[in-house]
Amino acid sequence: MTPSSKFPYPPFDLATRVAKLPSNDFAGFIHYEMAGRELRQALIDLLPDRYELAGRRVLDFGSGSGRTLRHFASEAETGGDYWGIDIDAPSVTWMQQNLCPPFNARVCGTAPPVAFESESFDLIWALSVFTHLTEHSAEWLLELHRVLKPDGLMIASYMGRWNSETLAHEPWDETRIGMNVLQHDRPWDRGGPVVLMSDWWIEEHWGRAFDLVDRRPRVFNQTWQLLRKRDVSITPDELMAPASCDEREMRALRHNLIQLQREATRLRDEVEAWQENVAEVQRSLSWRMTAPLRRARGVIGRSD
């Protein structure tokens, strides 16, 4: 029995929320289990050589129902203090009822702060989180910076070159992508907005608060970045301010406007097509419902 499999699995609607499962059966939850194991291994592989997890205070930011966190049970049971936080209350409630102890879980809001003391975590990971954060992205990055211990580590993933064709419907060109937001008004229960980031933008902006230690491309089709907390005090505006000497900053802003205009056009076309389909159904239904009247009118006409 693996350390994870001794815990129950969450209900299908919670399990499939973080990544779509192929089915609501044993095969589906094998997929859930294996994905969690692979995520654990990818995290460990990105940590510095000889990094000890024993006795650490660790935060899974955006934990969902604990798909990744559950695979750190051995560390949590032997002196570690492992936390999961998420905005989804049903997922956190399930964790509290089924995975705690040895873990701890707490609901957080869509904007900072979190109820943790400053400089209290050794390690934080945020997987598929900054891929969806828009207006509060800088605030959340600096909030995680706040709760990290001096020289603490964070692993965060972001989407970009591996996702452009699927999400932006265009070839990847990093000279026109900084932090570009798509589907900005998509609700959280449908996945939330989509954010594409380029490596140079991460280096410029996240690098103002963190040292960029290592980077792994195409891990679960995202880029994973290992960061070390820098001893700096910085505001969200300072973190996000465009680099004045880099023309890619303005090019990315202009291209994001073009992307949003294309998106609006696609949505308008989809709405118009849907309206036309509805109208066609209504016309068809009206024709079928009035058929008896037309037949009756014909019979009456013949009898006259």
Ligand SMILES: C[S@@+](CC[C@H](N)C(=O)[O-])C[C@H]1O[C@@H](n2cnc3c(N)ncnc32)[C@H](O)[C@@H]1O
Given for the second form:
Amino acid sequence: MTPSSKFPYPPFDLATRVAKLPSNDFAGFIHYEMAGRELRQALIDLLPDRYELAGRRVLDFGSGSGRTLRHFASEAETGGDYWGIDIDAPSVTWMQQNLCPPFNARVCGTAPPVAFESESFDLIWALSVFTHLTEHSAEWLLELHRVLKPDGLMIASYMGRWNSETLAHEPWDETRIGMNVLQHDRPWDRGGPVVLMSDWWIEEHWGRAFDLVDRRPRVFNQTWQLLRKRDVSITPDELMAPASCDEREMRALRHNLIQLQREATRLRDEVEAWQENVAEVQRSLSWRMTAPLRRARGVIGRSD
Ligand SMILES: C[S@@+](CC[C@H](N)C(=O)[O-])C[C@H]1O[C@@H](n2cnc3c(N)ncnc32)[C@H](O)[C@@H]1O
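Given the form predicted alone above, I would also like to look at the protein as it appears in the form predicted in complex with the ligand.
All chains and molecules follow, beginning with the one already shown.
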């Protein structure tokens, strides 16, 4: 019996939107199952030795339809209070219908606040979420800080070092990446925006609200950071403000501009290539010969 065999799997579209599945069949869902188990194990490996998960209040921020959360059923059933939240209403509805109880699930907005009382969670994780948050990233980090208990722990993943070639089409260079945003308006269902972060930037900025306790490189091609809430009150602007004495801050901003210019050029080239294809079709003999049919369809369409 698998740890989560008592739960059904979500429909393919919900399962594959959090990480692309190879196929919509048994093999695809084995992949989903194994990834969830590995994510659970990676969380446990990064928590402090002998960290007790039973009896805790835990939040999976950006849970999707519970790929990771579903593997904590035994803890949730034995006195734990385990929550998943996500902006995607179909994913959350599916969780509510299929995983709750023992879990709890709630939809949240794209920006905070979230309807949880302050200082109420022992542990929060956010896996592959800050990897996509753009203008609300600092607000969310501080919202999670608010709902964590004093000294509460958080595990958050970020990407950059292991993904630069694939996502930014350039070799990784730590000194020119801070929090660099690409594909800003890409919809979630096509993977969402891409946020590249470097270790020094995390230390400088997240370190203003959290102690950086431990870090694991390259877990699922991301860096996982274990954080402990610091007793500080800080605004999103203060968290994001560039460190004045670190020239990498300016370099990263300049480089983000270059990356965006490259992105714009690539898009323009794609649009031009597409327009050229359309023009070629329109010049073709078959297109010109079928023009009367298209005109007739237009007239019929207008008379409806
Ligand atoms: C790449 S998926 C990862 C899902 C899950 N953490 C996992 O590893 O299976 C990112 C998730 O974050 C969610 N998300 C994006 N913006 C969010 C926000 N502002 N608040 C909560 N969830 C958000 C998306 O809907 C999506 O389900």
